[in-house]
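Coming up is one lone chain in structure tokens, specifically the form predicted alone.
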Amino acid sequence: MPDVVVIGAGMVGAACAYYAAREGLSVTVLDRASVAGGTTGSGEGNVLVSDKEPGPELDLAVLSCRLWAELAAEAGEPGGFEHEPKGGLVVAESDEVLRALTELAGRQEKSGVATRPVAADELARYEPHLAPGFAGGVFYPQDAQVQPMLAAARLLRRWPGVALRTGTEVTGLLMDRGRVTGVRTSAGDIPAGAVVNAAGVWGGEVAALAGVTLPIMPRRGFILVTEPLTARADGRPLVRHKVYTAAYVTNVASDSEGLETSAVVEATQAGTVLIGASRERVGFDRTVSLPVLARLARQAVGLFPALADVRAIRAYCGFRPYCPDHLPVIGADPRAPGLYHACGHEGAGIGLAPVTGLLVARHLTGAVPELDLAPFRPDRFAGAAA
């Protein structure tokens, strides 16, 4: 019998398994599909502090950025997961937006975020191919990127004591006098000391198996991928950092169900350029929207005019696990002892995976967590509908 069963083999589930095993617990990870087959495999691999307002989520992000750097140093390259501490550049379209962006950066600094104001005439030093006319920006050296599918797969293999079972669907939870004591699966029952719900957009469905409610909803997003680009004459890529407009921060925090897009552009180690980001609540509809892709392309060209001559080779969409208050659900569920949650991270799941895994492992072993988990408690949604 394993000490812990983790439901979900995405990035968050992999991190929970890794840190729990590192604490000496035996772990079985279950997924009805494959490793990184859900939201993890449909994202850009963002590890960001720049897009978060001061508060509990930013505190998570600051610690998680440090943990990502530690994991990357331990893994080394090759054999790591393409961790790039490239930094993020947020640009402002007007003086008014620049003032708001600078004010936000000042408040973020109090939470441990490193920021660097960039005047309009200094932007070209960071991004030589950026379009002219921006009022300035802020550079965030802590922002980074990973290859999320690679990271999830390698974390699951990193530590002894982790057993992985894909193609295994969880159909129910084993209960004993109100306590969760394991899982029912398509391949039979698995008793366990604890169960961790890291099921992403299906986290609410897993919670419902224990008779509790988590109001997690899917929020669809599209990504455009360009053909691989050759290095410029100076040997540097066309896009050197993660670059986006200040509107992205507003969209991340929005509660709107309708379509929102904002230019987000970054290069990968493979030479391709990833273009986002869109957000809309349309259930699990995977229909490709050419108008959304066209809007993303126009906004990207508005940032980097040279992209007008570059071909897009594919597009994909994913579903972010959205909570009404934009905070993830992390920790033990007092309504169902033995059940722990690690879900609802929306678009920040890759970046926040290590800190989530660490905090869940602390709870599982009875150790004191590094951060206060009260803002992320599972029972905070009083009266929420499933």
Second form
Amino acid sequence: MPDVVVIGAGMVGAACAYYAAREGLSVTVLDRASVAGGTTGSGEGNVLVSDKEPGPELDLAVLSCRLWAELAAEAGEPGGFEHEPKGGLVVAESDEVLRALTELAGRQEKSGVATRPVAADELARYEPHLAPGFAGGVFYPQDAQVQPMLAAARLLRRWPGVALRTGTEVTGLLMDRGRVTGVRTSAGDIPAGAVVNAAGVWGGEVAALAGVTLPIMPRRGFILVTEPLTARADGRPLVRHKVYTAAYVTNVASDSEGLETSAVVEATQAGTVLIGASRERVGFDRTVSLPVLARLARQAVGLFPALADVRAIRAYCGFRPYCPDHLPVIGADPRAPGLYHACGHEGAGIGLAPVTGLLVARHLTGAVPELDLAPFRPDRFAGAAA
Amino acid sequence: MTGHDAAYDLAVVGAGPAGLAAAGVAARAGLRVALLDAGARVGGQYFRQPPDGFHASRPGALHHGYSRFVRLRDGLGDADVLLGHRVWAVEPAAGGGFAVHCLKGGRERATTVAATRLLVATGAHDRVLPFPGWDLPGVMTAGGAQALLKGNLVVAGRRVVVAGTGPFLLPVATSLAAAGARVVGVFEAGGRFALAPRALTRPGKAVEALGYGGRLARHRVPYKGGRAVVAAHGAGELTHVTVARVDAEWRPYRRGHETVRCDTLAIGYGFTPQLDLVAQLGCEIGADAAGGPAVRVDRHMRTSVPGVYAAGETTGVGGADLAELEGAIAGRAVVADARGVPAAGDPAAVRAEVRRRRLAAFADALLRAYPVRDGWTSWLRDDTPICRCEEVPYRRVREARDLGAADARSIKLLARPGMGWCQGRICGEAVARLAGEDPGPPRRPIAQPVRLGDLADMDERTSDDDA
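Condition change, the form predicted alone to the form predicted together with the partner chain:
What follows is the whole complex; the chain from before opens it.
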């Protein structure tokens, strides 16, 4: 009998297993499909502090950025997961937006975010191919990128105390007098000391198996991928950092039902340029939306005119797991003892995975967490009591 | 303006036998029809033609169905034939009907064709299985060798080996031999006579097969079953291949390998339907007789999405006769639906349906007679390229599986096969089979690479319309 069963072999589940095993716990990770087959495999691999307002989520992000660097440093194995602390450049379309962005950066500094104002005439030093006419920007050196599928797969392998079982669907929870004591799966029952719900956008369904409610819903995003670009004359990529316009900040926190796009443009180690991502609330609809792709393309070309002649060869979509207050759900569920949650990270699941895993491991071992988990309590949603 | 060129009653994508037949039927009935094809002339792969500049003195010499092609081509009536149009996406249009987004000509100018109804007749492409040396210059698909010959009057090589599985190997070998190549062998991985008992149910095809047999004999081409090319060799270009005797599961026996000198290897393991466009539209996709993907249609060739029809290889690989027949049936259904009358009824339609059932049963029998067996994976070595676009060797696929990739998609996410230029059209089948899956429907929102600038213009167009 393992100490812990983790439901979901995405990035967050992998991080929970990693930190729990590091504390000496034995962990079994279950996934109904494959490693990184859900939202982890449908995103960009963003590790961002720049896009968050000061508050509990930014506190998570600042710590998590550091943890990512540690995880990458201890890797030392060939391949690894392409952790790249390249930094993010947020550019402002007008003086007014620049003032708002600079003001935000000032407040972010107080939360431990490093920021560097970039004047209009300095932008080209950061991004030589950026379109002219931007009023200025802010550079965020902590912003980073990982290859999230490889990261999940490799973290699951780092500790021998972690067993992975793919193709194993959780169909129910074992309950004993209101306490969660294991999982029922398509391949038999697995009793466990604790169960961690890292089912991402399907986290609400897992919670329901314990008779509790988690209001996690899907928010669709499309990402465009270009052809691999050949090395430029100077040997540097066309796009050097994560680059986006300041409009992104308002979109992330938006409650709008409709389409919002604010393209984040970045190059990958495979030579492609990723352009993402849109935000829409349309349920689990995978139908291709050309207008969304067109909007992303226009914004990307607006940032980097040279991209107009670069060809898009792929597009994919994924579903961010979001909660009504845009904060994740992390920690023990007082309504179902033995059940812990680690889901609902919306578009920040890759970035916030290590800190989530660390905090859940603290709960599992009874240690004091590094951060106050109150804002992420599973029972915080009004009217959500079972 | 790059916008809508014209509004048609029907847009047909693909001008092979199915598309030609459908467009002809609909145009002759008075519908406004656009027939789109990526090629420089109509005919598709089956009726591929050399360019006019070649002045082929006997254009029919390479086609046993040339007169049929002429009839189809000349029967297009007033249909607008839009050649050099590569369709990269289709979507439902705002005011009903469909928008067909194309890249036109060598300079890839973006254009959109609007039509009330859409017929997808995009055919199929060669199914490829990797093996050591398959990336050497001189190794090509059987369909590619045939296309070179038909389209450019180029004989692919001087000493040619034809290998793989399925009945298509025979016409490839005979036409190459007739054109002057020395075909040193046809190696069928399945049983040599897998086809024979089935052919009896279809006398015309049996005669055709006997005809190929006779022609192979006349050109002294050995045709051997239970043999597979398990490796290709050469420094920089192909010089020889290893042919192994294989068991019923295609695992090589320890003895019985032979080395065959050749400068060209034409290899084909059947065909995969091109389903990108029907998948974009959300048409229901099912399995063909061998478990491969094929779009589901009713007996009038309507897909599950109203207004979208499919004909030919997209509904299951069945050859040119069946494709042409399905095209004609689809064309009639489009005309009936456009007029708001029932699609069935008249004796000609009943006869066509009976004939289609018979041809489809034969096609299914062929698919079942020439399946791909799992033993091909034993031909792979650690360094055998699986995906050529992203340069992924077999070793990396195995590593991905060891890391927990339990399905084809996860293998792709961890090791990148299928993420490059061809979007998995070449390696997708192999990766699916290595994951232990039947190849599924494609998910390619962008069916052809498209400039970001063209995509961006679409957004401005929409925004202008809104204003």
